[in-house]
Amino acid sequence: MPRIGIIGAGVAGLHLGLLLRQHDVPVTLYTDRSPHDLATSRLQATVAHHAPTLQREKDLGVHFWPDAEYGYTCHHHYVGGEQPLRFRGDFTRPSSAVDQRLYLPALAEAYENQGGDLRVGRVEAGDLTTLADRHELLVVAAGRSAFSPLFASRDAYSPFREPQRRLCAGLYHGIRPADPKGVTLSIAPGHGELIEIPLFSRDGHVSALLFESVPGSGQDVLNDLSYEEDPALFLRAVRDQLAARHPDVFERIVPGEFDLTGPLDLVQGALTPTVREDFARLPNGRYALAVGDAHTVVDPIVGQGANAASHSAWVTGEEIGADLALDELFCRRVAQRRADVVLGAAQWSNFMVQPPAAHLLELLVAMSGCQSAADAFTDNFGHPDRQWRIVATAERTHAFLERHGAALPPAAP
């Protein structure tokens, strides 16, 4: 049996490790944080898992948070402007959101219970030769690892040299859930977006607020304030932004109860979306394969990072079990099989953080009057390859709307 080394114990690393252990493949997973350290750490992100990812969890035996209690069934859309748009899109199968500080330690325990080797410690670039000799394949699944420079940026899919949004994500008490239970996607033209997610955390069912702020806009004031230095000032600024730009969430705030769930339940920062090469040849002739954040870093505006990482891990695991050798041809097979979903997620995310194209605005308007189109668009959050095929060009968007019987924009004179 080939010996597989995985660097990174996020969604990609753990899903791959669990899948390989189901087939008795020897796996060593290297991580710089123990499950206990992760469980007690600061919030890193607010992550939603869509139906295909939840199905993979079920297949792996780690679906510890059943849809009936922890899932949600729809997206509520709000688009601000002189004539605001409001509409809902429903999933065919639920999505769910669980705090990664609960999720990842639980999966790490399951991985070890299945015989997986989990090693905690920092892996440095100088360890490359040793790791390459120890494993027939090295999978790099941590975007901030010392091995990231192995994989060059792919300019065709990495159009940005700096972040397109400033991110402020926190967990809050005192927001009534939307009815029916679902995510609220709120757009404030010129300022950015808000994604409100019903999320299960260490404090039970809470509301995650992810502000995606255009740099230099009024909304990004939230990134310049410290909750720990002045909680009242920070919370007042959050309420002010909700009132001014995201009224559908603001109206569900419960007076006297609205607060961050804890000082560690807030993360502020930014990232530059990047797609890297799929694999690299190591000095001893073996290969390193990039998976998850080591391969694609996407802005969280449409919630694709963890889902694309899970898909990529699953394809990698299946190919390890099916192929004859873990060579360059194997790496190319993995790259080809995952490309539609993973690169679709990257391209769709990149499209959404740019100034809105005319056909995106047409799509939003049309979906507000066509339930079939709104449902299909919402369900495609679990299928970013399909979504990218819809929004990539005006012609494709119009064909999608025509298929669903939605009103098309008037033809240009």
Contents of the next structure:
There are 2 protein chains.
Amino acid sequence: MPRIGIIGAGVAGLHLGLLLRQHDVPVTLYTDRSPHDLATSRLQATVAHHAPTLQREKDLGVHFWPDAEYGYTCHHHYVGGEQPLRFRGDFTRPSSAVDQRLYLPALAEAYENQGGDLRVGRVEAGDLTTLADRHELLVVAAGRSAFSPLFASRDAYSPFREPQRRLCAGLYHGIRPADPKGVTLSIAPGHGELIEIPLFSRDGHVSALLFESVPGSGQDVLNDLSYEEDPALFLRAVRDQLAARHPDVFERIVPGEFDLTGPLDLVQGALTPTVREDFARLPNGRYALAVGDAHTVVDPIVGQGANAASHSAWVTGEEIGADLALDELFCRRVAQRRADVVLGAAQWSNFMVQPPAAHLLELLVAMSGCQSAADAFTDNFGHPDRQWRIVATAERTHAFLERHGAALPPAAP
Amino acid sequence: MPRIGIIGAGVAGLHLGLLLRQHDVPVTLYTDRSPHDLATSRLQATVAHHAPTLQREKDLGVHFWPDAEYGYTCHHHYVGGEQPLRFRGDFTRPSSAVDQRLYLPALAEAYENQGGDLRVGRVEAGDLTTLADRHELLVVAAGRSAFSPLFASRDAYSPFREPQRRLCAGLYHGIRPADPKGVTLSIAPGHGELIEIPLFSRDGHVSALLFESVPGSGQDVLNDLSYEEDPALFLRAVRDQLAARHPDVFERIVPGEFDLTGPLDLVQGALTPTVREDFARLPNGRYALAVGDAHTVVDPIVGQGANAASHSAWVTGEEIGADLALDELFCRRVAQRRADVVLGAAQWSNFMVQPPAAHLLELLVAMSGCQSAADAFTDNFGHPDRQWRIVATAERTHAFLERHGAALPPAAP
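Coords for the form predicted together with another copy of the chain, given the form predicted alone:
So here's everything in the complex, that chain up top.
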């Protein structure tokens, strides 16, 4: 039975670890932070899980947050401009968002209960030889591990040299939920986006606000303020940005209750989207496979990171169970099977952080008048491969709208 | 609705044409030979269709040769040497072999009955611009068409510069069927192979003998004789080769009845296995996609050509129906979806025409003592991707045998 080593205990590492334990495969998970430390740490991300990911959680026996209470069913869209657009898209099956500081420790406990070995401690570059000899396959599932340099960046899928958005993500009290309960995707042309997510944290049902700000834009002011230095000033700035650019969220603020849920419930930063090689041959002839952030880092603008990571972990686990060896052919097979979803997520996310293509604007306008197109677009947050096939070119977007009977934009002369 | 042009009316072209007509897609099939001319032409190949291909024929409504009468259920193996090996592998579902000169005209008729446009005439290189403008996608499904040069050979999958076997395939009376009815795969080390197939032709149930001869070997003498010049000499040579190297077929010869079924029922030749690029961009910005022999030419040693062609056609047809455009992204998607089966077929076939690897011999020995391994190997003639994953390396072969509880060869020192 192969002994699998996994570096990183995020969504990818834990989903893979749990799947392997279901098949009685011996597995060791290396993480630099204990579940307890993670539970009490600063917010790292605001993550929604879509239906395919929730299905995997059900299959793994770790769907601890029933959809009826924790799920949501739609996306509310707002696109600012002279004539603002508003429309809603419904999911076929619910999505949900749970604070990773609750989610990951609960999954780590389930993993250990199922016989998984969890080792807490920093993995250094110098440990590679030891770990490569100890395991028949190393799965690198952490974006910032000492082993990340094993996987070279792939230029064809990594068009940016620097972040395209600056991020300010926090958990807030005092925002009434949207009705029906759902995520609000609010676009402020020239400034960026706001993604408001109904999220469950240790404070209960709260609102996550993820500001995706174009560097140097008015909205980007949020990244130059420190909540800890001056909470009132920071909160006023958030309110001001909501009032100026995201009215559909602003109007749900409850006066006197609006506040961050805690000083650790805020993260400000930025990342450069990058797709890396799928695998690397180790000095001893064995292989290391990249999954999750070690393989693709996407801007969170359309919430694809965790879902793609879970998909990638699932494919990896299925192939470990099915294949006869953990060699280059195995790695190529995993790469081939996950490519559509994982690269689709990366390409769609990259498309969304670029200056908006004319056909993206056409799509938004058309969806505001065509419910079935809006629903399909929304459901595709769980199917980034399908979404990318819709937005990749103007011709594809037009064909998609035509299939849904949506009003097409006037043809170019 | 996209207008598809298909060059070539072999298995790939017809399966694709029929699938597209099922979805009411307008399609034009170009062939240089009318179905009537094909029906009365020289034998081109001796082709078995395995269960996945037969299933596609059922789905297309063109399964005109019911398994109960035309099918067979097993492979009989003979491996010559000091201690000859004999073993049988059973299929999960039957395979069958029908003379393409019956099969293809019947499918062409069904295609036309379902509204498909069939145009008979030679397509020349100079027709490319016209055809590219007439169709939204060109599917090149003929190995020797004027458009073949559009698709460059891929070195990574094309290890040979010349044929590895010389082929002598004919249809014969006077060989009693094997019991149970099945194909006999007979290996004569140093000389090549004989594949005997129970095949249905216009003469009824006959035996196809496909000699796969190592160039310059004793068995290769068959390729230097002409049946038409001296039928008796040719037949005596065939008998002599069977007697000397393929006793399990020789013993079933019925004295006085053994003969070719007709002077056109023999083909002698050779081919160089080649894998070509999946698609090409045409001068007008549209795309040409290679399927079947235009994409991969495999030695028929394990009978994979027609089955891979049918699979490739099926994936192409499904994607034409599902996708939003017939652009590069579409072509890449087809390439990705068919890669495991089509490249698996090519790699496994290439492996089999090379000097036998030690682990292939180990596999044959082990299967002769392990029915479940022999059955799995046999069933994988319909799943070349799985077969390649078994034979690609010694480690994989050993893991396969271990899973089947087969006696493993002694470990290397």
